[in-house]
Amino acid sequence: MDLGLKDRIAIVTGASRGLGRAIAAALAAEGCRLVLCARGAPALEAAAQEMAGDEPDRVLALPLDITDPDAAGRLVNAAIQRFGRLDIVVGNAGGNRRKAFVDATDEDWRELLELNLLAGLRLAREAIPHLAGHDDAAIVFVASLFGREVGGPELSLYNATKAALISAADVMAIELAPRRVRVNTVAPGSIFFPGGSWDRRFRDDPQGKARFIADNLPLGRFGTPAEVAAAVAWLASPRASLVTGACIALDGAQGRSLI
């Protein structure tokens, strides 16, 4: 299916590895021109070169920390200066810090709120004046299954910040609908990729991995970054023109919610 994304301009944060890299690759395959950011310059440049192929001008790599107060403005301005417009924003950068609630400090909360919530909202705020009024502009946030549902012990930081992101996006969708900007979130479940958190957790524990799959993953396997990326590309495209204010679970029925 042609998603109708050829030559649309997309920003993707956290694009050097994992989900962000897969999302950027999916958008590039659909013909998007890209502005990519991540903190690690070498990995980011490698990703950009791979996606640009023999057309280097189609992809701009901007190494930065998206939690810096001026990063969102720099990123949006770079997109406008390079390509003259902006159609899609994918807020993917995020992270986790496992701690029991009683051990989580104010600094822990500040850092996770910045990374998982405020950085993405700041980017959206900077981008909206350039997105508004376009034909089917889109913002997609990568949240988590554990923003839709209770994540379990030591996940209060992650759960709360991802839940806040989903909630904010729902309100943004209502406010921005008259300006023709769609806002959605995806909520991945357990996604496995080399170097990712699940890979590190089970690298030396194959039996533990098998038990986790049997107990938690009805499809009998982890999800992949490409599967998340395919959903994000669709949400960012005109093919999803009626979809806004949605949070799509990408979890292979791992969740137990009625939502």
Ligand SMILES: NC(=O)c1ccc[n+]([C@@H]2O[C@H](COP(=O)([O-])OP(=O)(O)OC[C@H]3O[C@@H](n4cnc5c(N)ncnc54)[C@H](OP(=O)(O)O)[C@@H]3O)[C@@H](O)[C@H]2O)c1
Contents of the next structure:
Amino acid sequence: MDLGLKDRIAIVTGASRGLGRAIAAALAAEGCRLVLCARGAPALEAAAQEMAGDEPDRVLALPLDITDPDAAGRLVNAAIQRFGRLDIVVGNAGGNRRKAFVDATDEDWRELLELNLLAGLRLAREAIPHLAGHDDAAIVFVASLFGREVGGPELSLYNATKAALISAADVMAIELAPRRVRVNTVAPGSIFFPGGSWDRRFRDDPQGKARFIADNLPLGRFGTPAEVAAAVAWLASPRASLVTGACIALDGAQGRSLI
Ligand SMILES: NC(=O)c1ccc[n+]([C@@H]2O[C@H](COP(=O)([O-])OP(=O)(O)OC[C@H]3O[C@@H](n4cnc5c(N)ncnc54)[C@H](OP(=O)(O)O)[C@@H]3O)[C@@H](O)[C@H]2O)c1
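Having seen the form predicted alone, the form predicted in complex with the named molecule:
Time for the whole complex; same chain goes first.
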């Protein structure tokens, strides 16, 4: 199926590895031109070069910290200056901080609220004037299974910030529908890739990994970044023109939420 994304302009945050890199690669393969960010420049440049192939002008790598107050504006301005328009925003950069609730400080809360919630919302706010009124403008946020349901002990920071992201996106979808900007979230379950969080957790514990899979993953395996990327590319495309205000579970039935 042709997703109809040729020459669409997309920003993807956290695109140097893992899910963000796979999402950017999927959009590039569909013909998008990209503005990518992450903090670490070498890995970001390498990812951008690989995606651009023999057309280096199609992908712009902007090393920055998305939690910096001016980062969102810099990304959107870069897209407009380089490509003259903006069609798609994928807010993927995010992270987990495991801590017992009683040990989590205000500083911990501020840090994760910035990374998992405010950075994405700020980017959307900067982008909306450029997205509004286009045909098929789309914002997709990468939330988590643990934004849809309780994750368990030591996950209050992650759980609350991802749930807030899903919640804000649902309201944005209603407000932005008249301006023809679709807003959706995806909620991945446990996604495995070399060097990723699940790889690190189980690298020296193959039995623990097998137990985790047996106890939590009905498909008998972790998800892959490419599986998340395929869903995000579709959501960002005109093929998903009726889909807005949705949170799509990408978890192989790992989740137990009824919604
Ligand atoms: N992996 C999973 O199983 C899973 C499951 C559910 C949801 N998710 C969500 O999916 C998203 C990506 O996860 P992942 O596993 O691919 O994470 P990851 O391996 O930690 O990669 C995160 C990416 O974001 C960048 N990044 C991190 N902090 C940043 C910041 N402050 N400013 C700019 N870029 C930043 C990283 O590059 P630098 O470090 O160089 O900045 C990297 O490119 C996250 O929102 C995560 O919560 C992941």
